[in-house]
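What follows is a single chain, given as structure tokens, in the form predicted on its own.
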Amino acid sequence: MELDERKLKILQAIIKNYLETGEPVGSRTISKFTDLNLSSATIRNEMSDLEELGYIVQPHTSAGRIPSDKGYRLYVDTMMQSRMQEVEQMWDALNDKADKMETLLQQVAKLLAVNTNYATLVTGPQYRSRKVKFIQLTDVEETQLLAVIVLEGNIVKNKMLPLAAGLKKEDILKLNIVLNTYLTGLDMSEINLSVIAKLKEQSDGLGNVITELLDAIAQAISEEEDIPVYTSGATNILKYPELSDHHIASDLLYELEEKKYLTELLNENSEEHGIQVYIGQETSVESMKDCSVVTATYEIEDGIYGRIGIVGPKRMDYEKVVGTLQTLKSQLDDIFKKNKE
């Protein structure tokens, strides 16, 4: 059911008032807060309808209403207008250090935390696809072969391959030539049956070694990188009563410190370039069910990207957070583009 304009305005008033106060909102407050000039009785009827539709909930019998996850979702999707924030001071500090990626991203996390008053995370760069750049085979022992696999972005993987029998120097040279001729510039999805057939055809009876090498290459490409994550403002969550409960706060601080599950959350839908908003139960991290997480992707160059996340209460100031992230994303893209040139 699509809400009419009056219900939308009342829902917006409830959410904005709750964002500011953190307290359940009653009909009398809404009657003063909006420009609808409606009586408290009329507003109560509209609030009852909104509650029945699942957009607001009543935490206690005699209390006012607070937004539900569904209400927040509607607010984020249809009511919120992007608001660009003045963050030029942030970039005065960052531009001087743009050539140092780690320093830059640490400062981004810190300044975001100060600017939003929430917890923030920024991941280091990672790669959407991992193409083979170079392969070097070297015999270590008679029955062991070292494969040095260099992937796009100069990621180096070393794999030891046991051999049933030793290889001649000329065989190893031939394998190096064949592998680099047919695999350079390909990622795993492009190493198909046709490519494998050509490799085996050109390897002069070394098909078994080719099979083992392809397994090693596939493993190297699929291995997860230890992506650095820079965090700041973790203790900001203690400023919000709904997150300051000992158990809730403890779990949140643990996740922010450990970073593992938050990194996975940041990388969900990483192919999406826009702002992603996860409200309450929409997050995949159990300890985040009372929070909202807003994420964005920054691009260093084609295929190389990083993620930014902001964690706060469900009553976070979405307009400010989204506006800040939009500006931040644009500025980071510009900085990396200038550095590339």
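Note that this is a predicted model, so its numbers are computed, not measured. Numbering follows the first chain given and starts at 1. Note that the rigid core is defined as the largest set of C-alphas that superpose within 1.5 Å between two forms. What changes on going to the form predicted in complex with a further copy of the same chain:
- Comparing the forms between the two forms, the C-alpha position of residue 138 differs by 2 angstroms or more, with the core used for superposition.
- The Cα shift for residue 214 between the two forms, taken after rigid core superposition, is 2 angstroms or larger.
- If you fit the rigid core between the two forms, you'll see the Cα of residue 186 move by 2 angstroms or more.
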Second form
2 protein chains.
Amino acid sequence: MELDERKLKILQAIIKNYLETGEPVGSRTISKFTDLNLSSATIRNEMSDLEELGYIVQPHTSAGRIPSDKGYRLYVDTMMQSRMQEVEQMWDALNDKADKMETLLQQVAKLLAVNTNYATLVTGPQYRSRKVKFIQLTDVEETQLLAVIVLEGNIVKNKMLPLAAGLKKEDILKLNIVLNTYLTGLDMSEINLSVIAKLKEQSDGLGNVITELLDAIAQAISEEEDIPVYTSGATNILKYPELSDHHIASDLLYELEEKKYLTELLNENSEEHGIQVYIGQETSVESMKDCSVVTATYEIEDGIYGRIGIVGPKRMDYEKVVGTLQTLKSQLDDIFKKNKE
Amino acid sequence: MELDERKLKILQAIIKNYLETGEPVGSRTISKFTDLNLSSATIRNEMSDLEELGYIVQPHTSAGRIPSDKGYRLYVDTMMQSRMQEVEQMWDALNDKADKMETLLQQVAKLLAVNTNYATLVTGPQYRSRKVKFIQLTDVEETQLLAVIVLEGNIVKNKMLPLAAGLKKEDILKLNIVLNTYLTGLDMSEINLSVIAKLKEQSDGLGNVITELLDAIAQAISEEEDIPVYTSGATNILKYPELSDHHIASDLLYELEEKKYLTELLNENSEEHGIQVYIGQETSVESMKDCSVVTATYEIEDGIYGRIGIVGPKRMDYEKVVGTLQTLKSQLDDIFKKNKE
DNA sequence: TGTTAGCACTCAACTCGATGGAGTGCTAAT
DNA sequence: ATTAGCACTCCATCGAGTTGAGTGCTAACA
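Switch from the form predicted on its own to the form predicted in complex with a further copy of the same chain and print that structure.
Below, the chain from earlier opens the complete complex, with every other chain and molecule after it.
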């Protein structure tokens, strides 16, 4: 059996209708809903075929049909055209905040959640390992030393260290020079014993301070390694009856709060930079088997990417979601490109 | 009518039992449950009295009784003794992370949530307005200027500024000196026009940079003004049937995610530094009228306080919660005291 | 006078069957 | 190939009846 033009139209109509109502849709509805001018009986025959082909399923006999994962997949793959959205306010709201990465991304997540009524995810940049760009030591008070470490991508880390007694201004100055000379451009794996030895050698008598500093730097770099995931609008999922079931909702909300497996999900197919749609079991995350997840990749710097995504019911408005993600993606790209200039 | 010894015992038994089961408790249960050796009929009479006194209520005729807000209040006020808890792991887990405020507090929230099975809140320090302690400008690259601003309480803020062309090393050095000289020890309200004028006067020709810098400083200070609230274990509330009702849970989870009114709640009675218990309508937050909230205040620095709290069903294990909060509070106090030394 | 046994009464929760409606599959006619 | 018609299925809903927990009241008892 083939999936001809008419079957496709009917399938499309079924999915569209189901997306709106959330109820199984019957043959009579389709008969009226479409402009095909076919009787419900004919539709029934076609629907029977579509079910046999695996695109739709019946929750139980004598109920209407709902799309299967395969049906959604077809819909997403073939029928989706990007729609430009009325997301002007997004742009404004974003530009306001475009300086502090953390706040920005949290803001993006929130914005997206408000606009789509789904739960949203945003990850920061996924560096493999950041390189040190700049280090600065300052004595803030008599007893406190402030270490500012700037990493690749202008990530700034601070660390307060207790100031060893007897460390003079000129010692600090010297340390600054030595540290910058030997560490700039290196990442974690490159700061090995020989580098450390050379550092200590060059900083006569200040070896113990160096050790502490290196700890701080190591911590700063490794802190960035587990990429942060920002979520928003988690409670939106309660708006969809099929997800607000006690057990499902509980698992989902927990995952969105804890973010244990979310990173895995967002790292999946990370070589693919377009828009990804995971339907039902296609996700690797157990708690999301009744949802669909749509993600997009944005570019922060050359070769460094982050992701934005939304989590919602299988019957989500794919067209709109994809459209929104696309515009948001390109806006983020713009912002980061501009920021770099 | 008086609340005699026996009535108190019965009330206590009712509450205890209700805390465990979550079900209205009847006279027969109490008759067996307590060691008073009274028949259910006698208990019934006493319960009738207790209801008249307002300590317990019937959800409907022919149901058992549940504690009223007034009943809980009495219980909390009179019968609660602090219990030292098996929270050794807490201490360890906390000490590991005791350097970065933000992470620490998030960690505390999580720890508390895991230990109590309720939703938890933690606020950072509530300064009125922070004073500037130290400012440092550095040229990280040819085109970028890094401003590090240290505020009272060792809150470090960074801001990247585009570097105006033609700004020389010695200009930056000069700016550093001028800024520190005139701004150290001032808070937002004290940086007025006359100070700004003096600054510009002292930094011949670099007035426009100053303006930008002051913007950055203002932003850094005001960012701290809306105190951050960290939450964890929000999904725990779904574990309690009386809160997992669709509407209630949805409102609660939303509030815990958005944190709109939480700050208000945590600021309430902020002059009172002990443990606070809000039962039902006693909270100012609408969405929490079916919950109880317990908060404790901890000290970060002399006169500067933060708060930890938990949100759960009215039938919460007050004894345990208060105990846990107390030990956690004193541990936090210790950590910050130590950090200061 | 305080306590208790006994009984009638109440009410939510549950079970069960009947009903109705939405939807299907099949068949025969067009 | 399409359609009208019909029997059939199954879920949702509603109401009646039942159950059980719990109360309030009264009368008897220590």
